[in-house]
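Have a look below at one chain only, the form predicted on its own, in structure tokens format.
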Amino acid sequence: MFPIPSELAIGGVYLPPMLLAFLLGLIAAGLTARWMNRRRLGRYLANPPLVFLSMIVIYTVAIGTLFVGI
């Protein structure tokens, strides 16, 4: 079992691990939204900003669970 990190030290600044998971989730959702816009898939969505927000949440939970260990 992996130990749960209580904080991450980056350059002497202590950050919560959820912040790292959120930033990675935001980047992943941005890349997914860009890919969807290039393929013109956004026109099939009723509310694209809400879909983007939900992708951020899904990616944050997945990254936090699988990689960061939250």
Given for the second form:
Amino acid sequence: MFPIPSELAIGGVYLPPMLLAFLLGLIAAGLTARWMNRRRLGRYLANPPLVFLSMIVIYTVAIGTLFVGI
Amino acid sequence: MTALTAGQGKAGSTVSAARRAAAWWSSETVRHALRVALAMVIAFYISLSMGWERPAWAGLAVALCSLSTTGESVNKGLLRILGTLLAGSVALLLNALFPQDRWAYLLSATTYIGFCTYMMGHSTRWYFWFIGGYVMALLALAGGPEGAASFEIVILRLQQTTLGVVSYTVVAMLLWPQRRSPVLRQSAGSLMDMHRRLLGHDFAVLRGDPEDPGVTKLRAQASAGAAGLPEVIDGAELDSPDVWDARRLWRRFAGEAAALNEALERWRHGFGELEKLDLGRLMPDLQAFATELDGRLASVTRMLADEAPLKEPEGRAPVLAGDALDALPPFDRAAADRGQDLLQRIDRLTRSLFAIAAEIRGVPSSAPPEHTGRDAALPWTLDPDRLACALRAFVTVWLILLACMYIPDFPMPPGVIPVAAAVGIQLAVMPQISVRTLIGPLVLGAAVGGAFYLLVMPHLSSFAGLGAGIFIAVFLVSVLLSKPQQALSRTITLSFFPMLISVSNSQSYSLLFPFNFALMTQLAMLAVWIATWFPVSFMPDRVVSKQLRRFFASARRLARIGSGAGATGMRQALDLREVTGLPGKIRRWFAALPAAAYGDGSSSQGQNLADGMQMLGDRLRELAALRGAPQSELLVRELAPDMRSWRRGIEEILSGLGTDPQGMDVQAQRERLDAKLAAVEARIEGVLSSAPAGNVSAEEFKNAYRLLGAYRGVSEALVELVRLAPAMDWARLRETRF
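Given the form predicted on its own above, what does the protein look like in the form predicted in complex with the partner chain?
Shown next: the complete complex, the earlier chain at its head.
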């Protein structure tokens, strides 16, 4: 079962779940890029920035669908 | 420990704590923080009491124009006011030209922002163009969707900016005024002292002493000092009538000091050839001249400190001994000629600096200033790196504009567009900085201003409370973020503070405002971050690779041109700018490379490579300048086949450096170039000995030797570069990474 989309309340301020999913996606993509840099895996990529943007999108959708609920 | 000594220890520590507190209180950090805080409160008070709207703009002017000395602050304040005037005029003009045409308006406005970004690299007064660019975006949006209030908004912005600048200037002039003029004298004196020490070291190396490892740092300091002197003059001339009266002299002084720095570098680059000569025989007066220069520069330093000079300039640059010179083979003679030319230039420049310093002191020297003959200015060309920065600013603003237009409820469009424009434009003066390093200071700035807005301001009911609150907050920020490495955080926090607290005579609060503000800054950063990748990448490893390719391509084109072609045309001018300017840029980008890009190497190897490239660039420029000199037709005709072969060799080596620097065989390349030059040397000797009397004039002889010296200089610099290149881990440098 996927989680039901709901807004996040932080001290009375309501934030969209997409924002949280995006932030987590950004962090996950950053960590993956860091790991790939350490392993020198970036040299197999034609355009690392494009891959990084793609990773943000994939992680955001995956985290949003599976954990946050978007 | 006895009770008595314990008591003494306690009293002693109390006294020392009191002393430390007194020292802290009288420190420049605290004084500066007090000045900024007081000026901010005064600016807000006047603005609110006059009933002007948007007092935050006055506070912003205080935050951004409050520098350590009055002159610097006035200079920056004037540039801010003039930049606002330009921005306001352009905003109104665009409103009038495209009132109903959204796309034409946006295209013109963003092109103008790109133009301002490009112009920032033009002079020390880059702040004028920065304000002219980003304030235009701000004013265009602040005028509302119809633009009906645009004129009032422009006037209001000018009014508030002037108020902020005047408030800080008055406070800075009354409270512990700090003038820029002593800094100018101290900077100029220390630059002359560094040049004196460099000259002393260089003469010692020529005498056979070993190179001092600390001299590299000294050279870097001297170059930075010479490059930074015009900016110091900008500030000093505004807070000192003496400097204002002598401002033309000071500007000449800065120009001559920069020329001396360049001449010293060029002279040093020729040491490889000079060390092989018997300088004691060729220039018997060299040591006396070294002593003379030392005394001359020491006198300039003394005069800048308003002391009497040690002595007037006396000796002249040594002249080559004719008989010893005639006995030299052509290339050695060329090297000696070049060395003599450069020593004469150093002599003229130091005499000129002496005369200017004496005139600034008000006691003109008995030795009149000499014409120092500047290097011919190159024709105007576009700078590809500045163009890339302009493109980044253009793309950043377009990304945000499109997001505001097509994403529903995009937060705060009137705020996010100017913030994105400001960051995009500002990055032109520090393109190496990573966008990630800006995120922390932006969050801190939003947090400090947001906390004051949400937690303190609702409890205030009068200006007394508000003023005290602003004073304490600004003082604390200025003191706690006073270290030089915290300058970015301090500037951002102080400039966000007045914007976030949004003080007005009819105050209202919105819980969402600080959050939206923080989100807005991060969205602007996202646009800047994307524009840092697309369409031109600003990742240090990508930039270094591109700049290296450009350098070698330009060097190849310059080496390809035949003798007598001269440095004409836009292409050659661009190539000359590239080979002389790129090494400095590459040096800065090398410093910004991630450790992974060096692989097994280190950053010092990158700096050495950049130094080698600078040497080659300078030699190519010398060669290009000498090609225009009149040459003997006989020599040109006879040497043409050998020179063609030499040029082909140089081209091939440059191609190899551009494609596979690691695979270059230093020894083989040296032998190859040496063989070609030996052939040229033999040919010259043959031609000159068999040339009919009067066929080659003395001037043509001299020019021929100079040209040969320049060719050998290029060869030597290239061999040195080939030697340095394999030290870098090129595979790691060229590897793609995130």
